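Form predicted on its own, single chain, as structure tokens, below.
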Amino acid sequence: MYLQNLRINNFRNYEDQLIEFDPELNLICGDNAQGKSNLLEAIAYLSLTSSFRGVKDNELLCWNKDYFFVCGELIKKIEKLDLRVGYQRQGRKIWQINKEAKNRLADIVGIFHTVIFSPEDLLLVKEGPQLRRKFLNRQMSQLYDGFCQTLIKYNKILKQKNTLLKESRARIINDEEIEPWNEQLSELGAIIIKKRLDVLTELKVFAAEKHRILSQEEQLDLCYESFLPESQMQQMTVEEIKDALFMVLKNKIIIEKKAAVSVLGPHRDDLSIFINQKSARNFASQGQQKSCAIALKLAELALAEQKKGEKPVLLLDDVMSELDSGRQECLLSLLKRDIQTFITDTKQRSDLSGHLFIVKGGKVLKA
């Protein structure tokens, strides 16, 4: 799989833009603020339907314009897809394949599969549960079909359980008000702990064998950290991690009437990473942290390509300049030549052969 082309309109400081890509290794390169990162975040949007920055979507348009729309060839095996994302200041969204409207994010998530490592993504060890919990979720909504309608799903009932809860301050909240939002919590939390824990059974693997290589045999471990002991939800089925998931949320409804907000729930999960069998979040080097990120990166890279079939696209977004030379040389030795790679830097690279991009003030151009 791979993008033929790209057209952007109106996005960040790209008024009107095509551009062609090469199949395998693309290189973009030019001063800071030119639009580098912005180009990467327009072809992680045509994927995801969303920053891969956080940011929202009326703050990706362009100085005094009302739109935006990204749009994109794909050629997936021998099928060519037409991909076409858009946005109006007013809130309303567009998403279309082969010019065919689509009515909901997930019939159009996971077409195109990209896998993006930005600075923010060296951060996945170190910073707090909430960057590695969006790194699961956004690879799992592109490998399953049904999981980002389950987490929309379960993120707009959580929003309705807090608001209640919030109440809770100027008025008397009955437990009966809240039970109904804990069944609902409790069905669709216990369909995304259930898929958090598949993946991560394979995950594991692919994590632990690209750090081996990246660290000189350094064993790496994941663990899943929720309300019970990831060996014991692994016995579990849905539906009896759905029962149990209920009883302690059940108990928790006074704490959460105190603090005015759900306190449990896949929400509040965690990716535990371990080096030899110790914590890396506290024990480990910033090089040895780095080397986690990498290798979590390049195991969500081979578990697309086993789980779908076919090869996602690469995104390494300003990263080379974050890593001493040594992990670089890893990094670039691990990725397949097959797999088509954007690459942005500030410098050009002499190590790199693969068609030249210069950014300009909005504007790509060809080398």
Contents of the next structure:
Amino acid sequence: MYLQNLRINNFRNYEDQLIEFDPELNLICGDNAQGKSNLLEAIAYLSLTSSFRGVKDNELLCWNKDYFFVCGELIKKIEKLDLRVGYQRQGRKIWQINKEAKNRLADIVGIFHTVIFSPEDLLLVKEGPQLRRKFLNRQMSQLYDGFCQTLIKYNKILKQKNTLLKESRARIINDEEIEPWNEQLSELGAIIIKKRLDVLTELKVFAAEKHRILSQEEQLDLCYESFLPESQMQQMTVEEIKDALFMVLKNKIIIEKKAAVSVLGPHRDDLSIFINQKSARNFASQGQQKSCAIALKLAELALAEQKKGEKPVLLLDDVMSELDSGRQECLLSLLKRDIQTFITDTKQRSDLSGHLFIVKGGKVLKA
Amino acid sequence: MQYRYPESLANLIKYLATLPGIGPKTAQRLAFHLLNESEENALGLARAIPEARAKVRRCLVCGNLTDGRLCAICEDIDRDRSVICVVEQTRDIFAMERSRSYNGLYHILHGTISPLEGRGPEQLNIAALMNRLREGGVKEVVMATNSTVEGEATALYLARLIKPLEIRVTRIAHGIPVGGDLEYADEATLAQALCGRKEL
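Next up, can you give the form predicted together with its partner chain of this protein, since the form predicted on its own came first?
And the full complex, kicking off with our chain again.
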């Protein structure tokens, strides 16, 4: 699939801009703070209906404006879709596909599949588990219908449980009050864990393959860290995971009450990364960690293509400047020509043949 | 000087505007209507308010609204006294009654457990329910709380509380609306419906 064009209105530093894109490589160049990343953010917004930089909708508004919208035409294998996402200050968000309004996030996410690679992802190996969970959640929400909804509901229950646990500082909470939340958390938690294990089985293969090329034969391995060892959980059904999770949560009630926060469940799980059987988080060099992150992202790309039977759109936000020339070459050589790619960079590169866009002060000029 | 309504009229408008779904414009219209209305009707409305407030209270047994000590459903001798249907709000009783397929008694919780809104089990009408069940004679409790995260938690909480009394606890089914198209059902509803499938 590829994004044919994009119109951005009152979004960040763009007042009104219509851009036609190349189906393959789009290079977005310009000085700092001109709006390169904002352009990528707008594309990603159309796909995820939220900012990939973790910014609230009202902060995306152009200065002094009350609404913004982003729309574009997406060419897929068998259809052409007109996507539109709008936001009104103090109002609702509007999602439309082919002019038809959609009410739920779950109806939108997954239709325009994007893989985003930003400097944050280069910290994927080194930083805390939160980034790695986000890495899994974001791609899985796009890959599987209903996963996004399951996550939202899980978080809703979790919020209630955490509020209750916080109350334990002020009054005595009976275990019976916590159990209804644990029961619901185990049910949805088991679904989330099972799905993550399924994805990981396939992601592992792709990641190891990409990493071998990037690192000259180093061996990359991924492991899901949960309340039970991955090998054991792989053999279990959703029902069995649910029962096991409920039992473990039951035993944790005392600890959770003391901590006044929930300490166990898929929202606390992690994805461990190993290079040649050694923990990459602790032992890998900076360069190795970067190669690892690239391999994971390329694996995400390959998995999306395999699962959906269609190529996603790749967004590389300021990643090039963070990589040494060897890794830049390697990344570019691994990218397939037929995947629509957006790259932002401060320098204009002569070695890449694609459409060049110059961004200056919230305006995009086709070079 | 800007023209203002006479104080008594302004006062009436102010109170009408506090009603749910009534904005300032509608409040004005209602106030003028009440002024032009016959004495009998307008004063009838005025008298009905304190009367209802004084007389209507919660049924001592189930928590439903009533003029007397017990509500009409609890007093009805033709009802099956071995089944109690637990609902969140009084208005849920009317929904259940419209179905004409339930002939047992009710119990109204007046809310759900929701720590985020500061509501725990103590704030709900649960103690009365447990007293009813301990008195004996009840064979089944039907949980008809809403299919939300909070409604589900409340049902689960009560189920655990009631189980030791050896009373059957059931939950109403969730899934495809009757007469509904499969393709319009969302994934979560369909998944629920699949879980609760029945042998044909």
